[in-house]
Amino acid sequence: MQDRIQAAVDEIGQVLLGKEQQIRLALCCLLAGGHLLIEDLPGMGKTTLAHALARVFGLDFNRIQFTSDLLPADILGVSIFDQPNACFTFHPGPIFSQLILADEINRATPKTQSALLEAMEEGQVSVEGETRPLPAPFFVIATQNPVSLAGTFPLPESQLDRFLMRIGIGYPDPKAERELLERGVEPEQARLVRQSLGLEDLVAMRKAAGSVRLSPLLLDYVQRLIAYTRDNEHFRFGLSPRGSIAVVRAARTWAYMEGRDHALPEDVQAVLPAVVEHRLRVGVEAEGRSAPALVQRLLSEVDVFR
C-alpha cells in the first residue's frame, strides 16, 4: 500500500512542483480523518493541492468561495417552498458532498465562518430545526491568506481547533520554478491529475493506520511534549487534549505512510509543527518571537528518552 501512497504523491507533485512534505502530510491528515488548513500567500498552490487531493482519490469535490456577503444558508442549504405541492422543500447547499474546499476562509465573517463547526466535529449539519448527515467521508480543506493581508477576519481559536493540521506551501525552490516557468501555466492544471486511489482503498488506509501500535516510551515522550507547552511561560496556554489526541493521530498516520506498524519518535516530531503551531499562541515572555520557533524549540528541549 505504501506503494500507492508514493503514487498518489507523485501525482500530485506533477502540478504542486517541489512540494514532496507538504502533499504527505496533506495526505497523512487526509487518512487520519482530520480537516487541513492551508495558509499562505495568494496564488502559492493551494487552491491547486485541494483539487488534486480530491481527484488522486476520485471524491466528490465542491468549491465555497468565502467572500465578505456570503451567509450561512449559502454554505448549508435553504428550505424553498414548492407551490403545486404546497409544501417546504430542502435544498442541500455545496456543503454536502465529500470533499470541501473552504477558500479563502478568512474573508467570511465569523458568524458564517461558525457554520463549518458542526460539520467538521460531528459530520453533520442542523437546518432549520432538522439534524442532516453529511456524506462519508467528509473532509474539508480550508484555505486562507495571512492575517495581515486586507479583507480578513482572523479565526478564532474554537475553529482553529477542529483542524487536525495547519500547512503552508511556500514559494518554489530554483529548480521547481525553473520548470514552472518553462512549462507555462495551464489553466485549471488539477484536471491533469489522475485518480490513483479510490474510496475503499481511503477506508482501508485509515483503519490501518488506526491500528499502528504506541509504545509506553513513545506516549511518555508525547505527555512531556505537552507538559511543556502548559508549564512553559512562553506559550500562553497549552495544548487541549483534543490537540494531544491530534497528536497521536497524526503520528500513528505517519508512522503507517513510512511502511511501519509502530509510530516513533520520528514520527511524532514529523508531523508536531503542522498539528500544534496554530493551536498555541505566544506568552508575554516570549514577545516577537513565532510560534513556528517556539515548536522548534520544544522539539529541542524535550528529550525524546528519560
Contents of the next structure:
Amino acid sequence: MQDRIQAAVDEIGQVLLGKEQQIRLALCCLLAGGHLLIEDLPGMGKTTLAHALARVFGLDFNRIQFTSDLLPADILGVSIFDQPNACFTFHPGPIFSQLILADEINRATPKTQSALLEAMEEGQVSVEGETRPLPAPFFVIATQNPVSLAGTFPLPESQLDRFLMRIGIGYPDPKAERELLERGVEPEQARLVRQSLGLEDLVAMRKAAGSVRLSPLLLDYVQRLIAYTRDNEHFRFGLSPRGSIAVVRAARTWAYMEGRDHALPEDVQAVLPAVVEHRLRVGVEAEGRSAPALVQRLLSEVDVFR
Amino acid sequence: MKEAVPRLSLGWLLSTFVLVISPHLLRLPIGVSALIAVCIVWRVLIFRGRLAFPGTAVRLLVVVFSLPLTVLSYRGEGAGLDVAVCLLILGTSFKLLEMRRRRDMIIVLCLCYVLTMVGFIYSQTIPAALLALVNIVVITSALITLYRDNIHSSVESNTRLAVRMVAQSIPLAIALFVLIPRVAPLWSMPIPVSSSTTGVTDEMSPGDVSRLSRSAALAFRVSFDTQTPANEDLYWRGLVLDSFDGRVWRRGGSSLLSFEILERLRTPSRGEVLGEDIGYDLILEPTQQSWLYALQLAQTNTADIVQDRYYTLQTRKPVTQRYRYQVRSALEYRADVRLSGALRARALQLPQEDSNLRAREFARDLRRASSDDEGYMLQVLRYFQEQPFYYTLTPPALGEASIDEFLFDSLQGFCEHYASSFVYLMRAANIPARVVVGYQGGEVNPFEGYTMVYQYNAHAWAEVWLPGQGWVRVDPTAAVAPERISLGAQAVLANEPGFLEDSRFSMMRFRDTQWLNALRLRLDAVDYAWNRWVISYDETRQVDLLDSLLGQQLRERIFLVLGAVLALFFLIAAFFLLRGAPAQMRDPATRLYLRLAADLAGSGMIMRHRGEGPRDFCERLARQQPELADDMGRVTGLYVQCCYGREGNEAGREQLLQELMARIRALRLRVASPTRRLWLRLLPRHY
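Show the form predicted together with the partner chain, please, because up to now only the form predicted on its own has appeared in this conversation.
After this comes the whole thing, all chains and molecules, with the earlier chain placed first.
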C-alpha cells in the first residue's frame, strides 16, 4: 500500500516540483479524512496542488472560485420552478461533489463562507427546508492568499478550526525552479496527473490508519505539547480538544504513510505545524513573532521523553 | 518590546512606591523629596511617550551629584542611619527611571518590601505595624499584576488575591516570630531620636518639674505581680540630687559614676528589707538617659542594671527605645543606718555664698526650739502646713535668694520648691537631707490592671537621714497639698492654667467624658500588650514562653527537631530541583535510553535536543559519529519497538526489554567516561 502512496506522491510531484513534504502533508490530510487549507501567495501552485490531489484520487471534482458577490445559493444549489411539471426542482450546486476546490475562500462574504463551512462540518446541506446528504467522501481543499487582504473576510478561528491542516507551499528550491523554467508553463499540466489511488483505497487506508498504535509514552508527549500551548504565555490561548484530536489523527495517518503500525514522536512532529499553526494565536508576550516560529519553539521546548 | 511594562502594573507600582515612602517623607530633606517626585513624574511621562529613558550620562550625573548632596544635607546631624535610609529611597526612585522590563519592576517591588521593613527602625507601634501590613498587601498585589495579563487583571481581584496571600502568611509569620531563635544583634543601630520627651533631668531648678506637668506623654507603665500599692506609696525614685548651689540641685559624688565603674564596684546593697517585697515589671519609654525608675528599696538581678550608693538604678546604655525591666522592691525598709562620712558631708552641703539668710536664721531658731532632729523636721512640716502655702503650677519668679523668697514672701510653689526649701532647712539645721526626683503616683488601667505613669506625674521630694532609722522619705508637698499625693497630680492640677499645656490634643484632656476616657484606657491597654508581648519579645521571654508551652525538655529539643525538619525539607526540595527531572518517569526503557543520551552528551559526542525524537536523534548521531551508527540504530530500533511499537505478549516484551538493556549497557560502556564506566560496572545491570 505504501508503494501506491509513494506512487501518488511522485505523480503529484511531477506537477509540483520539489515539494514532497507539502504533498505528503496534503495527502495525509485527505487520508485522515480532513479538509485542507492551502495558504500562500498567488502563483505558488496552490490550485495546481489541489487539482493534482483531486485527480490522483480520481475523485469527482468541482472548483468554486470565491468572490465577494458569491451567494450561498451559488454553492449549495437552488430550486427553480419547472413549468412543464408545475413543481420546483432542485438544481444542485457545485458543492455536490466529492472534492471541492474552494479557491480564494477569504474573498467571499462570511455568509457564503459559513454555508461552505457548515457543509464541511455536517457532511450535508439544508436547502429550502430539505436536508440533502453530500457525496460519501467529501473533501474541501480551500486556498487563500494571506497577503493582499483588501476586500477580504479573514476566516474566524471557529472556522479555521474546521480544517484539519493548513499548509503553505513556499518558493521552490533553485533546482526545482530551474527545471520549471526549462519546462515552461503548461496551464493544463494538472490534467497530466494520472489516477493512482481509488475510492476503495481511500476507505481501506483510512481504516488501517485508524488502527495505528499510539503508545502511552507517545500520548504523554502529545499531552505535554498541548499543555505547553495552554500554559505558556506566548500563546494567547491553548489548543482545543478538537485540535488535540486532530494532532493524533494526523500523526496516525502519517505513521501509516511511513509504513509503520505505530506512531513515533517524529510523526507528531512532522504533522504538528500543519495541524496546529492555524489554531493558535500569538499571545501578548510574544508580540511580533509568527505562529510558525512559536510552533517551532513549542517543538524544541517540550521534551519528547519526559 | 518584549516583556514591556504593562499599564496596570505601572500604575500599581508607582502608587505602591508613593505609599511606601510616604512615612519616610517627613524625615527626608525637602530636596530629596523633590527629586523623588521628579523621578515619578518622569517615569509617568516616559510611559506616555513624552520623555525618553534617561541616558547613561544623565544617570551617572544624577548619581554622582545626589550622593554627596544627600550626605551634605544631613551634615551636622551625624546620623548614619538617616543617610542610609535616604540613599536607599533615592536609589529606589532612580531605579524607576531604569524600569524597562518586568525584571526591573520586580526589583523595585522587592525594594519596596525592604523600605517597609526600614520603617520599623523608626516606629514599632501598632499603627506602624498596621501600615506595614497594608503596604505588604499593596506591594503583593502590584507583584500580582506583573504576573497577570490585562484580561485577567483587575484591581479588585488582584487585591483580593494579595489579601488572601498575606492572610495565609500571617500564621506562618507568627510561628516564625515565636519560634525562630532570637540572637542578639551583632551591632546595634544608632537610633535617631527626638529629644522632646526626655522626662526628668539630672538637674532641678525651680520650674523644672512643673514644666513636665504640661505634658501628657507617657513616662512608663508598670504591672505589679500582686496588688497595686496605694497611690501614696508610689514614689518612683529616679535620681538623688544632693549638690545645691543656691538655685540648682545637681547630682554629685558617686551618683555620677558610670555604669562600668559601678558594675566593677558592685557592692551589696546596704539597705535592710523589713517586710514583704513586691515584684513588678516596668516598660520605660525612651528617655535618652541611663537611669531607671523604681520604688525604694529596689533590688534587681538583671545583668544590665546596677544600683549605686543612692539606691538608684542605672542601666548600661541610655534608654533610646522602650526598655523593659523587672524589679522587686521592699516598701518597708531601712536604708543606710550608718551613714558614711562622705555621704554625710554631701548630704549637709550648702551653697558657699549663701544669700538665704532669713532661712538660715529660721532654721537655727526652730532647731533650738525643738528637742531633736525628728521634732525639728515635724516643726518644719507644720510650718508648711500652717502658713498659707499655695500649691501651684505657675508660681511667681524667684530672685537671688530663692529659698528665702519662697519661704517667707511668695509662699507659692510647685513640688520642687517645697522639696528644695525643705532640704535646705534640714541641712541648715545640720540634718543630712537630699532631694529625690522621679514620679509620684500613676493611673491604674482598669482593663488590664497595670499602672500608667505620665510626665505630669513628675515629682520631687526629700529624704532625710535620721539616726537609727536611716534615710526616711519625707514629702513636704504632702504637707501643703495632701490630695496631690493621695489622689494624684491629675486631680489637683486639672484646673491649673499650665497643666497639660503642651498636650492640647491629648485624649487626657477629655477624661471627663466617660466613653472617651474608657477608649483612651482601652487603647493604652492594647498598646501596653503590644509592647509587652511583641516589642520586648527577646531571647529570655522566648525561652520562658516555650517553657510554659512545651516544658523545658521539649523546648530544648524543639529547635533541633525544627532544624532537622527544615533541613530535610530543603534537602528533598534541592534533590528534586537539582535533578532537573520530574519524578514520574517510571518507564525503565526510557530511563535507560535517557541515561545513554546523557552519557553521549557527557562524552562530548552529541547532545540530544529536548524536542528530538529517537529516530531523529539516531540519524543525527549516525551522521556525526558514523562508528556508533550501527549500535545506536539497533538500540533505537529496540527502544522504539519497546516503547511505541505494537504490544506483544508479556514474555515478548520482557525479552525485548532485556535485549535493550544489554545493548544500551554495551553502548554506554563504549562511550562513557572512565569514572562513569567504573560506576556502570559496579552498579546493577538496570542502572
